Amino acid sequence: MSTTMHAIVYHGPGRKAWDEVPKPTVQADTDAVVKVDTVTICGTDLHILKGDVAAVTDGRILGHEAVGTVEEVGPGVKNVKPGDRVLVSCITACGACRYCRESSYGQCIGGGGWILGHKIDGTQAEYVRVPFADTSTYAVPQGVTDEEVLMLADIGPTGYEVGVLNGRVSPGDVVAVVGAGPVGLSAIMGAKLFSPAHVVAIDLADARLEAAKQFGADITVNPSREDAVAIVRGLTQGLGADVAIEAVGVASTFEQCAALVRPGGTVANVGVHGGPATLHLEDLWIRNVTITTGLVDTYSTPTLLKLLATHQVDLARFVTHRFAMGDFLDAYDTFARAAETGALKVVLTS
């Protein structure tokens, strides 16, 4: 059996490269190694290509969604074993610690959080190994494919849980989603569970204006053209959004959602942002705003799990490009260059 893989390697920002590598190995008791068959590229990828996200070091293989089969477990792994078909959560989980007792995995002090493809190897790789398995995967159910619950590694519970609840989305809603990209089109599947009012996506892109039509957007806005603010307090007597959700990860983006959101209503920041805004307390002070950030934490998979597995929610209509495995960094630049190419998720198989 080879003791070495191939991988996409981080060597600092703007390069990357598919190397030899060496395969993983089981390292604790609690570990496991998944034979990655499927996986995806995030937005928070590019962000760290670009330098945004300085624990990323030199030789590290980026990556943190995948859908696999188990192929060896540590001694202490008590509910995942080898053969089993699982999604390899974003997020790692110690289980025990003061944040995952109370679901908050993302801030998990135990060893986990977000980690993969951050502060260990991760899952843009042949194999990848899994810390705290037992609490960092999950069954794949019957019936649904890899590609569709892949989009349950990160991008479904992150628009759904930073966006939507964190937002506090609650029917009768006007919602405004400040960019319609992977992450934006979840929250705007999220928000639709909860029957909003309106729904207005706001983009700069028009094809990702259109895709957030397919996913439920009523009414769609690109600033370059329409006045976003004019329109959202049109739809709500002059008052503004219920709840303006941020999912782009840029200083302008955030402060149009400030701009958008109405007196007592809540400002959802979803995007990675890798520099300053601004925050204009000296006109939000007075208007009962609340502002919330968040690293998802995935308490939502088990639910959204559910939703897939009952065609509630459809998760297919994400993946727009596929690529073989050793071709990924032509699915780096399909991705990277979204606008014009009409991206949104792009998958890879082996």
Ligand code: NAD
The other form holds:
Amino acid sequence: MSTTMHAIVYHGPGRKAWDEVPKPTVQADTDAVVKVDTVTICGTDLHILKGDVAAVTDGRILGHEAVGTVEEVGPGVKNVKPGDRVLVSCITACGACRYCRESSYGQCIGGGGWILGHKIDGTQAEYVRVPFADTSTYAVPQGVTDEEVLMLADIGPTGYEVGVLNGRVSPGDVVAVVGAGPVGLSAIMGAKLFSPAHVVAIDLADARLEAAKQFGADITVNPSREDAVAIVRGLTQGLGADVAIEAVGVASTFEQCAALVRPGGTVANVGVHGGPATLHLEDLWIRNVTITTGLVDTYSTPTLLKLLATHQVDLARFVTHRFAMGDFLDAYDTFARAAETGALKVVLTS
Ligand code: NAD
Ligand code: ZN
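Could you present the same protein in the form predicted together with the ligand, rather than the form predicted on its own shown above?
Next comes the full complex, this chain leading.
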């Protein structure tokens, strides 16, 4: 059997290649080596390629989302065995540290957290080594496609946990979602599970607003033409949104969420910010506003897998483009030009 494979390797800002590299092997006794069957690209990978994520160094294989087949496991792996089809999640969990014991796997201090395609080699490859395989993979349920499950490696739990659950979306709420990319759309889909009165999607791209309608937003606002705060106040007797979810990651959209939220409401920040934002405490201090932040923990993945398997959520809608794994560079190009190509999620299949 071949000891090499192909993978997307980061070579410094702006440089990546589909290189031939050594195939991973079991290193720790809790590792699994997984053959990657389907894999996707995240907006965060584009941030990495811009050089925004300093922990990613030359030679790193990118990617933190995959569905695959277990090829080999270490002697300490108990629940996962060769031949199993598994979801490889963006978050790896040691399962034993203080944070993992609180289900805050994203904050794992036992060697997990967001490590794949960040601190260790990732999933944009023919094979990937997955540490702590028992607590970092999920069995693929019967009757669902790899593509659907792949949407739960990152965007599904991110929109749901960091947006909807942190925001405490409740029945009858008016929920404003700023940014209707894959993460914002996932927050819209998750908010709909709670029977909100209105979901208002706010995005500069009309194509993304169209997608937001398909995912369940009943009102769309393009802030280049319309006043989002006035529209949301018009729906809420002048009060503002019960929950404002920030799913862009720039200062102006965080500040917009703080302006959109009603007294007593919640701003749930999901976006990855590369710089500071202004907190208008002079306006907010008297308004009982809660602001939440978070890296996804993926504690909701088992719930979302159940909702998928019982058809309560439709994840296939995220997939707009499909490629063979050998065409990875074309897939990156299509995903990076989302405004022109209309890409939401691109899926590569081995
Ligand atoms: P994306 O780039 O595909 O989507 C962002 C959307 O925001 C786009 O549709 C864009 O048109 C819109 N937008 C840009 N500027 C805007 C503005 N001023 N007003 C309104 N809309 C604007 O990104 P994504 O993949 O959906 O991810 C969204 C954010 O979530 C990113 O910052 C990403 O890094 C972050 N993220 C966070 C976590 C976490 O754990 N917290 C996990 C994954 C991704
Ligand atoms: Zn841990």
